[in-house]
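Taking the form predicted on its own, here's one chain by itself in structure tokens.
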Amino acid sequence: MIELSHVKKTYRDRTVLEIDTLTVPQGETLALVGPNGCGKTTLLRILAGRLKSTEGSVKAAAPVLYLPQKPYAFRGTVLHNILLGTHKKRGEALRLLEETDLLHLKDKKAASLSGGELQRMALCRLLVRPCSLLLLDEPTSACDAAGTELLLGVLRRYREATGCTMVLSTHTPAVALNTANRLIILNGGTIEADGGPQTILRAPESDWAKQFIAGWRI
């Protein structure tokens, strides 16, 4: 689970994130949405332990797996990348590659992958391991519609198998609505709306959230 209390992140005199309280129960899937610069990546990086909050208390279940917005490739093949540090899981790695339509690329140099392929490979590299908290920053941003469907299916099965808490950020309303059972809309580092996706769609908690949702193409 996740517990945040009076969390604030500032850079010099600029506040980029300010959350009074936030609790995410174990097993929940939470989608973070909002415009560029609203604090989604900052929040994920704080939860992942990659960034320290300026103020407040942050508690998150361990182990944590984190997929950054710009995934990277290590030297070697696609399969080698996935098995780094966990060579006993070759069968699981091959299964994930098949589920993400990358099995035919397992012996290809990872650095030569396209953006969408690299994103899928990076996700496989995470999901070959179990976790209690899975953090994903724009996990489908480089994928086409087919690739997005593949990834969302893999994520759903992983969450069901592990019982992990999943928090993902996205600019794609359909991804948020079809994946999460809870939605948070961020604006200027603060929470504008928090609740079930359909509840927020019907009755946004602020005028700003209402205007933001009005621009969605669902």
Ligand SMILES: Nc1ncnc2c1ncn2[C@@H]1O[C@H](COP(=O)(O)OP(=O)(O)O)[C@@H](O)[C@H]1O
Given for the second form:
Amino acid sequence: MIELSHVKKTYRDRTVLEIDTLTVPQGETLALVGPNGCGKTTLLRILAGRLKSTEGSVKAAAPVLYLPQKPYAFRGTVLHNILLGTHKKRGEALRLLEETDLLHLKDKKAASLSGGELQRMALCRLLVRPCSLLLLDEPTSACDAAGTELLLGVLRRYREATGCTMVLSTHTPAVALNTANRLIILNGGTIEADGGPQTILRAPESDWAKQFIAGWRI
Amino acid sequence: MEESFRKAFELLLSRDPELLQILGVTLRMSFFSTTISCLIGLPLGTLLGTHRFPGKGVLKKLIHTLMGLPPVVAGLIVYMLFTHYGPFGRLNLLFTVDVMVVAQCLLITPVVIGLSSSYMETATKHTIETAKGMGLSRGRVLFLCLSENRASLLSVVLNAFGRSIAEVGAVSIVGGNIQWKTRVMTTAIMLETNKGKFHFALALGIVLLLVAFVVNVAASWTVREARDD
Ligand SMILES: Nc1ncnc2c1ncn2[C@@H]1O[C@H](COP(=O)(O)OP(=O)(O)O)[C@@H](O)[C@H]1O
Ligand SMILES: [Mg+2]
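Next up, the form predicted together with the named molecule. The previous block was the form predicted on its own.
Let's see the whole complex now, leading with the same chain.
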């Protein structure tokens, strides 16, 4: 569950995010889309408690898990990375690695993984842990089509098993449309369109949103 | 110069008992000064570098000022604390190796805090963002920040060791340069210089440098180990 009201984030005198109200019921999956710099990362970091909003109130369910936009490898092997702080979950870690096609890399140093492999590992590292709010910043940006499919499958199962609320940002239309039951288009820090993906596709709320979706070419 | 080098090697090879004793005191003192100031300074420096709180700016300036604390002043402060009538006079520690370690920690801990905090400020951004995102506890995040950067932090430790082994002002005030007890390499060098035995003093200096070199080689070897794992 998420409740934002009158949230505003400014750097010096520049407003990068301004959201009047946003309510996300428990269990919903929300996709954030919009051009570079529209405020997706800012919003996710505010929800994750990593960034304080300049104004307004933010309520979010806990515990929260948050995947930063830039995947990061800790020292040590892939398996060590995944089990950090949760050593009893070995079986579950192995299952996740299997499902994301990383099992053969489990004893490799995490720092030596390719971009797409690292991104999959970063997601496994989150998903061995339970949460009620899952925040993912461009979780498939470095993955090819096959890698993206694997990740979406794992995400779907995690969501079903935990009933968590999920918010993810993406530049890939298919990711937004296949995972989310709600779509928000951000533009210059404000919400340009908000609703069911099919509704928005059929009848965008504004000209800007219409043009943005036309760029998707689906 | 040539004579000093010859003397230095003669000294080392002769296994002169007094020289060995002085070397032993020096290494013992530097080991404890370095260890204690790093055990205090590295976690504090990491906390300072990775957290925001009111008064942080003032605290940083204070630490940077303390980084420039003249050793004789540190020695004087500790001397006044541990002298017979001072607040810790009952401990009877003045002119012991223990109190030399205390004085050196006063000097070196701010350096360790200052260096590690400015390094950690920039180096731990992704570590913290990722670890907090995983819901890890504060303690574990701190530990991760330290262990992720252990190769770079080792150079802070070496800097601390270098300062400790080379320091003379504080240890001569609180240690008193007592033969067979609190005399270390630097105070011995000063004594020989004052006596006019320049070649012998320089020989001692060369021995000191050799010891520092061996420690540095051992440490850089550890760094390589840490990088490879
Ligand atoms: N620390 C910062 N200082 C100043 N401006 C920032 C800072 N962080 C982000 N911004 C600005 O905020 C805007 C939104 O950024 P971001 O949320 O990262 O966009 P997105 O993730 O949608 O690409 C961008 O214009 C960016 O330049
Ligand atoms: Mg972003």
